[in-house]
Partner chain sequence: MWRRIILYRFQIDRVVRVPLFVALAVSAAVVLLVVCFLVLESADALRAIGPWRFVSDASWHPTRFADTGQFNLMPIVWGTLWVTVGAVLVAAPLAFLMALYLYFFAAPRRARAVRSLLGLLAGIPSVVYGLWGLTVLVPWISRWQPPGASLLAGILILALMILPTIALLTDAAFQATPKASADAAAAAGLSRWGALRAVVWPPARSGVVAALVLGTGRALGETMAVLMVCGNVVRTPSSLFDPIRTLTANIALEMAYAMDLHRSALFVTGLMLAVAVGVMVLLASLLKERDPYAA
Amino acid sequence: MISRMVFMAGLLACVGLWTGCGRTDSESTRIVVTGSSTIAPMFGDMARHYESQHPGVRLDVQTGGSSRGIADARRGLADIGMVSRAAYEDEDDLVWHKNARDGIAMIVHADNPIREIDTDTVRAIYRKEIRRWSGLGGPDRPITVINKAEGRSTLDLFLAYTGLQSEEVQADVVIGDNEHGIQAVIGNPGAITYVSIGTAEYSVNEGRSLRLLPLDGIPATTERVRAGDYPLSRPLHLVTRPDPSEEVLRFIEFTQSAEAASIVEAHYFIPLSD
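The form predicted alone, please: structure of the chain above, on its own.
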């Protein structure tokens, strides 16, 4: 009996191929989607669902960060860019298609006794003004500061919210996507970082050893983002050039539909309808 893992690997291999999965190059429309690692798994699931209903379409979903999504869409290297933030003023050359909402949470290992954190403390930790958890009432253990790599929208939002400058951050570890951050925290009880609330909640639900810390007195949960009172939240977008093909627009319309909302919620993000 074919295992679920093998089945999924085979299914993933079908996404984005010029040929294969029973179709030739001439019979398929290929749509390239690149960008934010936060939302790539969600759009990967949407792509597979869409392909099952549109056999003539193949979607190639690749990660690399929101900056890559913007750059690839602008240069025509991708039909669609994935961006997990709002548009900047100099990005009005692209068309922004909102799909969902998310928040950013500070996370620590589940064994860390710290139960909440405020912005002043986050700043002090990331400047190395507080170097051990004992300074916060925790164990006498060094704090491992994990930061996001340049070009990641999560980094931009973290810096904007905390008021930190990039040069002030004294990181012990620099990571790329959310999964890297979650793995780093699970493997180090002294670590702290910030990741997508949706991704972190999904991981906790899977039984992984991490905790989302309330920020400035507000729980870091999808429900508080939905309610509009969590302080560090963001829109999740797809972006295109002004003249996308009809097939690209049909896929984007699907991602914004009630049918796709269940996929959004399965990834612990908040659909447009909420």
Second form
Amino acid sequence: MISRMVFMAGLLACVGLWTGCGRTDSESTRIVVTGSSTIAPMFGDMARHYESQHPGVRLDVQTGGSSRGIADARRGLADIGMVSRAAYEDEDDLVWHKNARDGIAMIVHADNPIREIDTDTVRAIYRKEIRRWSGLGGPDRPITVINKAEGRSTLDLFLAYTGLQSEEVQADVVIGDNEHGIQAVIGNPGAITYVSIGTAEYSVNEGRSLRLLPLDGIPATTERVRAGDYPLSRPLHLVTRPDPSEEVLRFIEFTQSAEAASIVEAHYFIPLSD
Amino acid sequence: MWRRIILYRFQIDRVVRVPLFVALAVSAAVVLLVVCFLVLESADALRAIGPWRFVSDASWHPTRFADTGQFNLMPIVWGTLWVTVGAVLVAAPLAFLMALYLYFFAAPRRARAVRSLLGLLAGIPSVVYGLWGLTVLVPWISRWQPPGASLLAGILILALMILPTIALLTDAAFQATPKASADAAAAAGLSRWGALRAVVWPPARSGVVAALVLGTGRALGETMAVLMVCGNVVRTPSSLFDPIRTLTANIALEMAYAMDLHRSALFVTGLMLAVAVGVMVLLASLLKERDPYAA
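Could you switch over to the form predicted in complex with its partner chain, since the one displayed so far is the form predicted alone?
Below is the entire complex, every chain and molecule, led by the chain shown above.
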């Protein structure tokens, strides 16, 4: 008797769950945004701002990298993809909406006496032709080369700029996202890596012990990326299929507006309109 | 009247049988579906690249295209194997000693306290271990042997994570023998060692093997913590201080960014992991099958 009651209760619970899952809000429009983890927090903020102004619209922002942004937009899994790089040649089936710029900074531990670096030196370090900081006038400490995992757009941009081949890089540590890289540098006075300038500047302002190195004589700051003369920088895009809906287009227009620029700046990126 | 009771029980059995069978079928089907999914998703890579290149290519530099990429997974397989074996070798003896202490020496109240502490330790999410490893353990090792993110760091973190699991399950396996039986063995003149070997160990044996399997499985499947402390460089390690990448970390690091063949190659990684778990379960069942009192 008791077991039968338990069984019936379980059955009822299952049915309840099942019908609960199927229910959707019919009156609100849902826009799915997926892609680059570099810019997802920024678009997350924009989405919240936009939702508060447009009660009928719900935005769902998920991370997973630029490649996922492209793939999801192509397959229609997402309405908008976030991509933190320029378009490759075979990607003109999507519409690319330019949003902002970001720079990539070489970073070291704050205790590292090195004050600047040039592209040739970066190349030599990443090929392990220079193995100790003493070779650059620093302390006698091995250089820990930190690289990004395959497929990350930061890695692609870094390789394209330095002219290094992926196979040439002799990494000691391979990391995933920017935060992981910053944490690894803070924990190791001999480490060097590259992360988004916006994220690195934010961490420095938080008082964390790392330093952004000027690259080829140009300071790695968001100002210089905006001025356009910092060499290692990238465009940030939203991509859609050629026929986006009215609601999607309206949101993209908002992200490019002067109103959204303050959100871009709050995330240490550089808005296009200033 | 007896007939009615028997019939009634029979009907209850019939009613209960169906949902129980459905539950079993669902979990079995899920396992099969997962394997099917892995095979389907990795089919592209296995067809375009071929299984052989996953063990014979020069390195792991996957790209979207078969002809430009390098797809050797063996350094990752070795890394996974070493970090898992290392962690189990560190954790299992410690866990065994803890369980012995709990069974033979600890006063009941203290044993309860230790058990709840172990339960707490087992419940801490793996990212917390990873974060501690990244901010404390790795810098500590790097002062000694830079860069610090290494096989050693992975072994230590994993050992810490699986220690409570193995200790608690081993303890539970020992509990299968009432403490009174062990005391009776002592009264009969057996030493502690004798009581352990002859009375407590035989029925506990399969439970201890299960504890090891679960611990090894957790070490094998752990992702975030090893990703944070192991350095993730794809190279076959030649010392404890070399960085390694595990199969799980490979998927977690690259899946979000992978497209086309690269993505499919990562599913091959997942397939390898599934095969590794399968082999481990098989080995464990071989270990368990012997009659507990045969020894």
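This structure is a prediction, so every number in the text was calculated from the model and none was measured. Numbering follows the first chain given and starts at 1. Definition used throughout: the rigid core is the maximal C-alpha set that superposes within 1.5 Å between two forms.
Once the cores line up, the CA of residue 210 ends up less than 2 angstroms apart between the two forms.
Core superposition places the C-alpha of residue 247 2.7 Å apart between the two forms.
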